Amino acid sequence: MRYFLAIIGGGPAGYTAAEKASKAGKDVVLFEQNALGGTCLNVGCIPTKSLLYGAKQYFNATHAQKYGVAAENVTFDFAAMQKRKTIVVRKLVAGIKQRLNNEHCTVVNGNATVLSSLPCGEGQGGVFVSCNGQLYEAQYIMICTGSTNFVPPIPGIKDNPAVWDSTDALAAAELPKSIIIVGGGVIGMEFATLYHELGVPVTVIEAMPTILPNLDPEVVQILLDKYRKAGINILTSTKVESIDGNIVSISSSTSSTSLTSDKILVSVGRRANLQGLEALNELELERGAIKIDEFCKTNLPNVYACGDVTGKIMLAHVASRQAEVAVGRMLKEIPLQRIAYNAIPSVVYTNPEIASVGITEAQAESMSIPVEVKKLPMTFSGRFMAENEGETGLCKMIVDAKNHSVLGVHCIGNPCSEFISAASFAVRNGYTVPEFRQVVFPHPTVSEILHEIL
């Protein structure tokens, strides 16, 4: 059988296309080695944000106390934690299953591989996929592999017991006894929460010289301070020099020591996985990953890529939005989509969130753009004040000082994550003050900052 269309990979681009190609009437063949779902729902996003919403609730009854409310001898269940984790992650695979089941869907699970792409134009050629012995025909590919944990040239770190990835650490029956997080990162930071909260003593060692280095230096420093003042132990500036079962050896400018843990969680980036795509030799890489373009097409005809693979943006939304672009040139919708990418979300469900979108001070500096900052506490919110006691917070605009379009917004207090969205839309749409402005937000909600901050 020839399929219009054969995704590799199961993950949120390419169930997304999956869902979207067959709604369309287009038979499509979806290949997936492990679970639906990808690293994001499975061994990701998912789980890790249930694992610290439970830690959540044990850390606020522990730290009631503020809000008149008397919690004692307050306990918590971490294999009771770890068996909702896996509830909620196969519930939603389920459901990803029951989107995929028509007519016009097939899944296949196994380890595909990309045998060739036919050299003809666009919708005329075809390429051959293999997996479990039977061989697959399409007229489009689009190859969402994903990404995979970078492993560090680090001297001890491979087959040491004591040293997980962030899968190792999703699947751990009992909590460490102390840990120590390599990388200082989303990732790291956010496991540092979970386990922090949870009582475990922890230590982040990043070579940067702050954490999140890529996020608003004002609002990552709040958290620095927060964590530091809470217990956690952060050393920035310093570099791992070599891992010897459970002790870490490190260095910075001023001095060389070693540290011990129970645990040893290494965090300190993901990379495209390019695995089953060797036949295409002559598909052109970016930085170890596949460069695309607009519409996420690849240098070859009939290959797409989207998501992780790609190395533009590793978050799962940039993904299914890539695969929704994707197939929607693929079955060339009118009018054409493209990426916001200037646009994208991003949020570290740290404790206080941090969530932003656009450029930040230092990029509007670096491309030579005269903006205006505003920027108040977040005590400027009354809902914020009476649910965040003793809690500043922090929300910041980068305005564009010559035409007055928002460019970009960062903040940190919870929950900013679910009204950063009310940000990327004026991003998206080149919204300016005084347009802002006339968006009305609902009182009392934290989400009125970005009225009062205008």
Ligand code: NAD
Contents of the next structure:
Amino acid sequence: MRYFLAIIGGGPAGYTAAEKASKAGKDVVLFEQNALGGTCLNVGCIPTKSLLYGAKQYFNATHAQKYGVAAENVTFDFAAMQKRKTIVVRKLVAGIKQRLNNEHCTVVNGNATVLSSLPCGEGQGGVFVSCNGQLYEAQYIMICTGSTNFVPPIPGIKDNPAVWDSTDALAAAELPKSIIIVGGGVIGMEFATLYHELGVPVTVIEAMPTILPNLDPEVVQILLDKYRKAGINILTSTKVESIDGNIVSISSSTSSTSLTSDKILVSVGRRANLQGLEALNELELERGAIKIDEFCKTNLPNVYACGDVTGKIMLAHVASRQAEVAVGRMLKEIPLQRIAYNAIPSVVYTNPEIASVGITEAQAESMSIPVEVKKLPMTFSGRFMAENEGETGLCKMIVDAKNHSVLGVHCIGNPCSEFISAASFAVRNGYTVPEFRQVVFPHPTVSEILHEIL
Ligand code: NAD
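Since the one above is the form predicted on its own, can you give the form predicted in complex with the named molecule too?
Everything in the complex follows now, all chains and molecules, and the chain you saw is the first one.
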């Protein structure tokens, strides 16, 4: 049988593409070697958020005095948290399986290898894929093979039982007694939050002068100050020289020393997973990831790529949006959809959360865009005051100084992850400040900060 679309990888990119193409009446085959849902669902977004929520419940219970609540002898059961996490993941994976079944999409559980692409005219080409000893032919192929944790070339990392990556950390039956986290990026700071809230001594080692280096520095500084005050040891501008068992040798411009911890979590980025694509030797890469155009087409006819493997922005919601656009292009939808890369929201699930969309002040400067920067402490929101005792938080808005359109919003304060999409809407649609001002936000909600700041 010749399929319309063969998809390699069943993460957010793969399953979204499969569902959309199948819904349009096309024959689709999707290959997945592990569980459907990919990194996000199985070893990323969902399991971390499940554990983080448990940790937050415990942390809030032990810090409830400030709200006039006395909770004594509060304990937690890490095994029960892990069990709940596994159930949440299992249910969501089953949901995806069900959705693909409902659309009559063929799902093949196995490791797929692309054999060749037959470069013909648009709509006539073909691709052969081998999986579990069977040959599959499709008109289009979509590569959604995701990414894997990057292992930096630090002596002593490989085959060291004390060293974890994020997948090991999520699978661990017991909490570490203490942890050193190498890399103060998104993964590093989310795990720092989890362990700190559960009482584990945490040290973060970050090579750059600040943690979360891609985010707004003023927003990040608030988190940094809060976490340091709370006792998380955060060492910036610090390099890991080597690891020996559970001893980590570090150096900065002024000193060298070593630290010891029960476990060492390495979270210094992820790399595109290009395994199984060797036959596509003409496939163009860019910085180790598959190069794509605005419709997620690669340089090879009928070969598309979506998600982390494209190295664009490694976020699940980017992957699924790319998949929608790519399938729309294959189906020749009119009008063709595009991805507004300038309006992709992102969230770091620290406590407080950080959420942002669009450009930062520094990016505006590097692009020579004159901007006006509006700032407001989160305490301008009544709901924030009611629910965030002792916290300040910040909302920053980057506005084009010439046409007054909203170019970016950067917030720290709970629960900004839940309203950053309103800011994304404004950035995506090029709302000016007067236009955005006409949007009514419900009172009392923390989202009103987006109105107050205008
Ligand atoms: P990252 O790029 O966010 O952060 C890696 C950090 O490690 C950077 O701050 C970098 O400066 C630092 N670093 C690099 N080499 C180092 C070294 N040798 N010593 C010390 N520090 C070093 O990568 P990540 O945190 O591993 O996350 C991987 C991807 O997964 C990212 O694209 C991220 O956006 C995504 N992710 C997203 C979420 C979310 O949306 N909430 C959650 C987890 C992961």
